[in-house]
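Shown next as structure tokens: one chain only, the form predicted alone.
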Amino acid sequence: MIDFQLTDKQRQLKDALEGLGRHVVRPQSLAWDRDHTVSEAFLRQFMGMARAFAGEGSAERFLGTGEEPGAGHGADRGAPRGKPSQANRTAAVGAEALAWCDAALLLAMPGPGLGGPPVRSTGTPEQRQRFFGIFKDMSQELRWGAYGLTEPGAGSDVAAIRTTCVKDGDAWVLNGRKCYITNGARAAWTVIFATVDHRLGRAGHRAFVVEKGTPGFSVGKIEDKMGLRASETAELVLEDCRVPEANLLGGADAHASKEGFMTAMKTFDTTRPLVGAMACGIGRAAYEHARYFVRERYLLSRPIPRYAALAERLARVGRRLEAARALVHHAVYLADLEQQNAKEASMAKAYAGQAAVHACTEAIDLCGAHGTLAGSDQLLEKWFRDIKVFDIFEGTGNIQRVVIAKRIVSGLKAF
């Protein structure tokens, strides 16, 4: 049975991140949004403050800079034998709290990012040690990892990727383009998916860790986005890019069948609930802003129909966000038990994205003209721009509903 009560460390992490967010992050959010970046100096400072406030263990697990970057994958080494891990849940708590502050900052944080899960789940022990090892000490240089799956003609339809890989001696030659890659331009390495033959569908896919500076691997354009503008989103270009055999994720044996690719894709079962948690954070920020605005301007206890309608709209937003958070916690609970959670992960991602979009839209409506302002202290307009992508990336809401339907129907017996 799911226990929704946070542990002391999770509560400490949540309170610390939101405290830093209120007093340190939010006052700078609009400047970062305008400048399209968060300075490395601030990222170093914030990582230090998070460790100081939340404690070394909790902060390292969430920020993804400790021994096991990208918390939430595999067994929790700190958990007693026989006790379920709390790693995925801790990551979800932290993701919601930091997105409540500024989701762009969360995406800009150093660490392996979305590249971490496939390396952890399918990489050989040598690959995990090599590619995660660079994040152990970032006192001199901040480092990022990235995940390169999406292409101009292959987003939700993953089987349609056209980036090719051809074996040539002790290396692979990759050609293609990847787009919308978070931290792609500055990543020390990127997990790149390619195909030996697109006619084979997923059976032809291979995953490689392509390191920055590899000949033939370059950065195309940096996207100018509607929201999350302080987070870097890049195009990556591979032109006769030679990648050593040692960088084939999991080695040749892992790709002898479709199972190698499917194992890598299962990482979405971990990351999609975290996207849902981030959506909850932005939605909650907008909800709390609107609730404060309405309380300050209307005495809702008065028997006026218009006031009752305002209260009902706020209540509807609150209910949806609570339901979304419950779905997120169900998905990460199953992940911590290392149980199948593909359906629950898609439910969390699909519902939380829509609930948060609804929350931001209602907040704008409830605040009226005030909600559309983009002044020095008006974050609601920024949250409204930021939230839409949470119903798109990591698999669109439509794709999540297809996954959910397939999982539900596959469990039905014929009459």
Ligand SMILES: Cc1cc2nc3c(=O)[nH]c(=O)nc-3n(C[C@H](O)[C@H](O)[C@H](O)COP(=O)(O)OP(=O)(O)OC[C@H]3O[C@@H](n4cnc5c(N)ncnc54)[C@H](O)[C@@H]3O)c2cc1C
The other form holds:
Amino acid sequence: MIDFQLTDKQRQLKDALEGLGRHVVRPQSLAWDRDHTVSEAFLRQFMGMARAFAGEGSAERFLGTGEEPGAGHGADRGAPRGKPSQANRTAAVGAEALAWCDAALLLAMPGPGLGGPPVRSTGTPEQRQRFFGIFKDMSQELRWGAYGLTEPGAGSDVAAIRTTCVKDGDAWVLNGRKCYITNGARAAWTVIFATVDHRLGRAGHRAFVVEKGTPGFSVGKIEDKMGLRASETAELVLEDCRVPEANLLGGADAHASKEGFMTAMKTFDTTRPLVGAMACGIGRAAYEHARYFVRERYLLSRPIPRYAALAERLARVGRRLEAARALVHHAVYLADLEQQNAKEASMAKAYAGQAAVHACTEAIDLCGAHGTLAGSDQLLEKWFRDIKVFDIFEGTGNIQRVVIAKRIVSGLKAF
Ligand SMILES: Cc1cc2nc3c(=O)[nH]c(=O)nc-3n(C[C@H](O)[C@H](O)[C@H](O)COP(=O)(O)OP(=O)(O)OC[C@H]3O[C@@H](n4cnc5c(N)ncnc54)[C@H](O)[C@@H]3O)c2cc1C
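If the structure you just shared is the form predicted alone, then what does the corresponding form predicted together with this ligand look like?
Everything in the complex follows now, all chains and molecules, and the chain you saw is the first one.
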């Protein structure tokens, strides 16, 4: 039975992040958006504040820097013994709260990012220790990980990747081009998906951890985007890039079992609910803004029927966001139980993306001309720009609906 009650630690994490969001993050959001970056000094300061207010374990778990899903301790400290981990749920609570503050800041936070789940799920113990080890102490240097799957000719159609990997002695030689990679230019390592033979489709996929500075591995252009402008999105180029055999994710066993494609997909089972949680955070921010505006502006000064029509629209936004959050919590609940959750992860992401786009669009509309203003105290237009990509990256809404339909139909019994 899903328990929607947050633990004390999760409530503390949410309150701490939203408190920081209101007083420290949001006042700077538009400047970061304009400058296309969040300064390292602020990231360092923010991590320190998050640890201080939310507790060491919760912050670590939320940032995903631990080698194991349950590596942190603080978040579940309040949970009775014998209960399953709530690592994914804590991450969802943190993701919603931080996206409520500023989603670009969330994506810019140091840590393994999207690169974490494949290393965690497929990496050998030595690889997990080696690649997560660099995040343990970032007092001198901030570090990021990244995930490189998308290519100019392979976005939704993941099986079509053309980046090649050819074994040569004790190394693999990679050639190809990856695009739209979050934190790709700054990452200390990136999980790169390549194919031994594109005619094999999914069976040909292999995953490698490619470290920054490896000869033949370079950064192409940095994208200028409509939203999430303070989050870095980079192109990565691999030209005769020799990657040591030790960096083939999962080692020889994974190579033999042709697990590369599954590694890519397993990542999404963990991360799609979190993307849904982030969408809920942005949608809720816009919803709260519009609710305040409507209440202040209309409640006392306009005839009741007009206010009632606006209230009904607000209520529809609120209902959809709550339904989205319930889907997110169902998906992370299954993930914490280590149960199959691909369908629920897709449902959470597809529904939350649309619910949040609807929330931001309605919020602007409900605020009228005020909703379109851009300025230091007006973040609504930024949330409107930020939200669209949540229905695109990590599998578009359309692709989620294809996945859901396939899972539902394949689960039907013949009669
Ligand atoms: C800000 C940002 C950050 C990103 N970060 C990363 C990252 O870190 N790592 C990474 O690997 N990628 C990343 N991406 C890439 C992202 O995952 C892809 O953009 C996404 O998968 C869609 O691929 P595409 O852009 O090639 O669109 P396409 O696949 O070309 O899709 C175009 C349209 O066709 C529709 N469509 C395609 N196929 C079908 C189908 N079978 N049925 C129905 N409709 C379909 C899609 O829904 C969409 O509407 C990022 C993208 C952005 C914008």
